[in-house]
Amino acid sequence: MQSLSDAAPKPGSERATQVRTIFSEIAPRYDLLNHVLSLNIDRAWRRAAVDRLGWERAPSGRYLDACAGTYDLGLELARRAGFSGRVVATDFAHPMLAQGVKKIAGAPIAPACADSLVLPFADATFDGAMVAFGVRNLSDVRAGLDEMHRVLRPGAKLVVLEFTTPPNPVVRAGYHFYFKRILPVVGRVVSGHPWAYTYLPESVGEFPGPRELAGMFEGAGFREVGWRLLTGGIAAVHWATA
């Protein structure tokens, strides 16, 4: 039987199994909980991420949406006026891709069940790549960044949207109260999963801050690395050039 102790982020290969299990099991309620628990702010965050992608330099190009879940980030790009390219949306939790497939009917989005640590694409395949709230869940963040650098064409951008810890102590206190007290209870009730929404704040708490993550981008070979805090530092949008 699963218990709350399962919510602690696991190391290495155990992390991959844990994350695949979580997202496979909460897939039917994932979209609802995403928007409810973020008070719909997640939509604005995704707009901010796509704004940083620089897709206008290759509007008919091919773009990677890694850890795509139910395609919300890919759809944000696909629906932009002037975009005539294609989005390849990958995730290693197949139930997430299956859950969102009706949303992409008619959209230039091709789903693929694939692990972001071993992407099934040739070098320099994509004109840009993006990840929303997925890098934190990788069992090896640096390996994932290396892999995304590999599949990007020179000069293409990677954009990463992630939760972070607000620098302001007042905002941080409210954030911690919500994340640790409110979110797990609501998530458990709505999703029916005993610990998935306890894992979320645990995983955010252990994840590198924006400056450290920027250093990991540089270590993976990216340049022109930057980030911007969103909504008081609850989340951050990171960008870099391959």
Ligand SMILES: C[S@@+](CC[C@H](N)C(=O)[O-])C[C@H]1O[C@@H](n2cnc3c(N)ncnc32)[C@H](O)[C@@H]1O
The other form holds:
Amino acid sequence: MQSLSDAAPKPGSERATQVRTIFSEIAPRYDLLNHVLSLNIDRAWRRAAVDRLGWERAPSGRYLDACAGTYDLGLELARRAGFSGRVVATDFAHPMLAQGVKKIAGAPIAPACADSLVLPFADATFDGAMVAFGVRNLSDVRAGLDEMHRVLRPGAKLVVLEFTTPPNPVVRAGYHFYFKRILPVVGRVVSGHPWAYTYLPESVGEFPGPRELAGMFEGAGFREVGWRLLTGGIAAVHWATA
Ligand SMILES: C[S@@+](CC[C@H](N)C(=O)[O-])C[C@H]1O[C@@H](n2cnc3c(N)ncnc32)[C@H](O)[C@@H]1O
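Alt. form predicted together with the ligand, vs. the form predicted on its own above:
Below is the entire complex, every chain and molecule, led by the chain shown above.
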């Protein structure tokens, strides 16, 4: 890895460029760090997200995995028994898509390098959409939700998986210790990136909680909005109907 960016993302117009730069730089180590740092719990979280998508109503449909990274969420859907549809996996960091491309060989997943704030799809294209750990990174969350709503068919579901802050003070203390002390050090050593894994806990701390996020879904025109905390509230799966 050469010439790593030297400043953590700040709110404002440059945020999108900075986020794209981070993920482009950590792409070669992203999968390893994801599974190590989450102690592999991320796999169960992805299963919980796909369980909420309602894909069984249109098993041969077209599904969007936005901010897809290295395709783990799309693969979780594509490998479900009875799924005969197609997943379109979008991300604006091309190195993330390129890094994961071997994993999707033979799977019904079509990658596309695209910004979630301006998706290159017609209105009402998808039978469902999902985003894992991507919404928090958007420079304009509301614009991203508006865009998902636009590309979904009426009645189709959006599922969002995100980190959140555990409500229980004891769990929260352990979580903060891990997230703020251990994770940045392990992330720095394994990824070789000076601050990408410091950005992670900071971005979670700044992100709206589940209730506020649910309100943003409603503001974007979604209905039947709900969420469930996972693993003591470290993460949450959100769902909504377009
Ligand atoms: C934490 S990774 C999650 C990747 C994958 N969904 C997963 O669960 O492992 C966040 C991804 O969101 C992408 N991303 C952030 N903002 C984006 C945007 N505006 N448009 C497209 N992709 C975006 C990043 O490039 C990165 O690959």
